[in-house]
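Next up: just one chain, as structure tokens, the form predicted alone.
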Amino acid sequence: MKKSILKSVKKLFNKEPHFKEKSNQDRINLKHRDISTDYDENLEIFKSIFSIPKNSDVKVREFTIRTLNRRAFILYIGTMVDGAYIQEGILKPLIENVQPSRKIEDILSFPVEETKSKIGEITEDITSGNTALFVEGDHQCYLFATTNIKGRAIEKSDNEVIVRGAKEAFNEKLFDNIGLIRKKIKNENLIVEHLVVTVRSRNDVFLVYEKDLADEKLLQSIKKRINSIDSDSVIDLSILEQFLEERPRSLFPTILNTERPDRAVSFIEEGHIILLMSNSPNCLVLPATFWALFHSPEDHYLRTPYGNFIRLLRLVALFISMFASAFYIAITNYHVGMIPPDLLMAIAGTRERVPFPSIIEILMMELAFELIREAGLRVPSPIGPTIGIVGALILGQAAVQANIISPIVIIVIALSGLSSFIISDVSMNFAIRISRFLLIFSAGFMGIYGMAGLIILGLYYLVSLKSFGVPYFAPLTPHTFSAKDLIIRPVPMKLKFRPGYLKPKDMVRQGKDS
């Protein structure tokens, strides 16, 4: 009896929820049909699909083509098209032309993009901003590229600010973004390949790569991963990134996200593949390694000594950001013998009236710093920086005067927080900030031994990460042939090879075609 009850309970909790499909199956089947040659039937079908007249921005215009003496109607979404193009290039010639002609293409001044007969395919084109022309007696529909969606102009990059180099950044217009890449790569081998991610929302994704460089296995792997996505809607590249990652719960990112066309082009010319998507002012670079996320686009614009100086400074900032707070806790709690006597007396004097242990001090100030940082980002931009500076000054000074925090902790937190801003990649920046908290807890638990143990485990974890089959620390480990542009960048003349871990079709960078 007890066993049967336990089995029933297990089935109840392990059973997956079943939701009844509420979609209209008849409408789904309708989209697989071809359009009719009957004018009235086509009109009623598309009015039903687009819920006309309830759908106020979907427009239908009926008229008679004078030359053919046949009825016709056009269908388009008014908020996505250029009305002047439709009026002057499509409607006016069809209605007013009196010259004898048997073909629609000969009457119109506006070029016909393509012709289609499937109802579902025509619906997709209309929802993308194209205009559809249905002519009585024709078994196909004429489609015109009249899309004119308003959006931002090409502006400066907000997150990847540099002193030298191009200032333009991607925007939400997909064709502008492709044009920015085409402008920099004037090569017939540049491929812009189209894929559809989801069935219901039909989100378009474009793969951009050079066919004479990109590895075919890598390309097929990316396509397979994209086609395997099972979701109703993926509206942005940042969401798509989470679907594509091999370890979506990983603390460290394995896909590079950039909003700079020049940086995207540099990766394409190495053999990487980038992804673009409508309404996303950035692109994804596949695959990505730790070094790609660590580097900045400005490194290559500066002269080699200056670029290497910035890289070394960034490396030092990386270690300060991760280890400064944890190291302070470790030496003040467990390893006071490492501190010079004079400095030890100074630290002891500042902490004499502070009622909290050092780990509580550090955690309170780290959390306060993170709150001030996020608050400065979320408030309107004219007052955001002011709130951050004033908030930090007032909070720090008040905490010291109230004997809640010692002055040296303010110095440690300020140095640690400022160093984290040097890491330009947003995802890597988050990974370092979260890792800092893990190191703080490990230092509070076992001092430097706890930090060392966590660092070893972290390195084991990092070397196990892969981005579409590419090891995270390649080409350092496992060692592969490359240009050795890792920490110290060689002069441009020495950068003769592409990364070997990408298995590009052409390993050697050549100025002329071989």
Contents of the next structure:
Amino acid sequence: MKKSILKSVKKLFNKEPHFKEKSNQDRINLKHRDISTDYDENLEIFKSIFSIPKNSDVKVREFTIRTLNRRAFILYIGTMVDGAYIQEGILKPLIENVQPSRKIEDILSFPVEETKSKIGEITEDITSGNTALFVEGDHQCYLFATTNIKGRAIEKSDNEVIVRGAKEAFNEKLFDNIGLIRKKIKNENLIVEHLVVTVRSRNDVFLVYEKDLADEKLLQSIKKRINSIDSDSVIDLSILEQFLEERPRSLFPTILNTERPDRAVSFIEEGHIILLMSNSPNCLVLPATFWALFHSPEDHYLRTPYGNFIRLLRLVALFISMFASAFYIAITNYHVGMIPPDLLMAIAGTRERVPFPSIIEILMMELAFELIREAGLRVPSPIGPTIGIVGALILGQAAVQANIISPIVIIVIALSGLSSFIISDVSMNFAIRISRFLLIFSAGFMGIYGMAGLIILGLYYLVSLKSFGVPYFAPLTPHTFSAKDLIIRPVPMKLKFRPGYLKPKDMVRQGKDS
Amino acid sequence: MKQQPEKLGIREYIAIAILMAGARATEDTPATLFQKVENAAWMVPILSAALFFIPLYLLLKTMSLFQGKNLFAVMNKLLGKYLGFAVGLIIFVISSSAISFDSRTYTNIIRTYYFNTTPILVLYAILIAICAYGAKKGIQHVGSVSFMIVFWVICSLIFALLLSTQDSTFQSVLPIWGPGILEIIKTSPGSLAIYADFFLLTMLVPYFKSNKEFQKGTWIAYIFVSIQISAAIFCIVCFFDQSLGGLGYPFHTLIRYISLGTYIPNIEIFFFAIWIMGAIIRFTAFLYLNALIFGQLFKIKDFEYLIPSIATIYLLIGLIPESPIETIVHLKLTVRALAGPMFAAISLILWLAALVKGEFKHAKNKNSM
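The form predicted in complex with the partner chain is what I need now, so please give it after the form predicted alone.
Up next: the whole complex, starting with the chain shown before.
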């Protein structure tokens, strides 16, 4: 009742703006029509659709097919196709062929991709780099896959650096990315499904999963979510990620974004679903739990004790980067008795001439550290290292000498900042860095009581997070059957089960006898 | 997106039960028991557990006749609409006063030991606000969080008690019977309230996959908690000896005393942080249970929306006593002395009613068919 009143009041004051929009109904109607058999009419229609000759890289080539003695033209976008292909495979045979043949398919050496007759569909094909051939008197158009888009080669992974294991990373070319996955899973059950998300720019999204593993319901819910996106353009996978998340304003990520194909493959084989998009050098893993975001592929490539060692190290780093500064504030402001007397004297001695309360000190240094970090990311690479030296040496040293910061604060901040680099996932890293500030405030407000309260509050929030129906801390709690690969990982021989929270069709990773 | 409510797992339930009932060892229970039976205080939890075992067993047996029904539904079925409501109201009043006084006690502990200058209202309001937030998330999430921290709570308790043994004298438990066997037996029924939480936890039956799982979880937690409390009191008695009689909250005095070697003299903050997390979980679950009872009593389906207002009322009730020690101790002792036997009696009455009504025979016939 109250809500509805509020809503109507809101509506009264917050009217949707109206714009004078030009209707393109004619164009839409045109796209639903079939092409005609008349050569000149076709030429006219497509010239107007592609604004030829204003549109400089759309090429039309008119010629006569000698054997059929019929006029024809091909239409393609010059910057998206391989010119040599067209010359060798399409034009040359058509013009030079002398053997009498009635069918286009028999004349051409280039494989005909398909034939289409709807104007709209043909236009779509041309814009994605195919070449269209129109023959006089034919009621359909021949389309050839001549796409050759320039892009980066497959390179080393930059953001998820590991010592052991495959080095290659996804790039912006979709075909390369799918190829990288196919290379690792040689199985006919690997499905690459195509979906179109937006109407205007027609962004393609590819769902990659194993048919005999992925849960049907999960698949349906993901497709439903993708289809419900109402936007005219989603240009990147990272934007799609925000569209797909259940709580886009949440501090903690619920979808894993990785640029490593080996990682994507390991998730596919567990029964997860991967999303790929052209022009995005990464992939999305759905659903993702806290553990997926916390783990690194290196944990599995290293031998079990070493892998577990770095995992424990990462856990410690997570705690240090979250709690170190807040703990320092709580201890020095509220629970001074905890510090051993000698150390207390030392801290008090260095703080003697510092005019600020310790929370201001910590906040200043945290801010400085974040600035250095962000600046280091954005500066052109030749002067990158210099920024680090300037930041660390000059700022830190000078701040201490100028009695603005006490040396122990530098230690605390350096420790927590360093530790935060160990969390490799970018989103998780941000989540932890931001929650660190919240903890600092709570510690400044209520000491250890405030911190403990905020931790519990945060835990309540985190366990209520869900990623496509999967609780954030599954399979730890709520408990489901799994390989027990959480903080400590067992030896690979014992990793027998796929995660139960995904409800995979096949729970046991089978061995020889099946 | 509306999601299907999930079931409460047995691990999560055990974690909640341990945090709820096990916390008694860290508040004033050891001291009040010591005042009655002196150095035999550690025996009382075990004896009370044995005593409360009978009504709890009968209650669970009665409950198992009605699969997937909670305590109030069973009460309504067996005692009728009006009597069932009356008994339910009594339970609600008792548990409401218990949560108010208990949460006030905890706030007192925080204030006297760690934050002497902070106004009690601030400490109390933070505690209750966090509990209300958690309780509103639902019991499954409370269970998840308690499962994540229960290990650390128990570890820290064991660690603190182990550290305390450095300075304790084991002879102080002698004479083993304290003031005499008769005195211990007389105290035990009055201390049934230690296990009153298990009676309230039967409200959670519909959240389980089956009654069997609930029973299994209850017994595991029951045995664990009785041993935990008894062991904790044993250590505390050994540590304080006769001076325990004059203490309010012995566990907190203990963690202030112990030290980690000579270099780190005070480590109470670690224990306090973990203890307060456990305490928050405890009151969250308690608050949720009370809201659930209230919702059942007055047939409110979406009782989760009541939690903030109920929490505020408890906060206000808890704030009423000006001088906490005097008033609260008296009121609390009365409530406690009342709650345990009352809950035991209700369990027995339910069982008797089921017996008289022939529900057991009925169930048997159904099974044999």
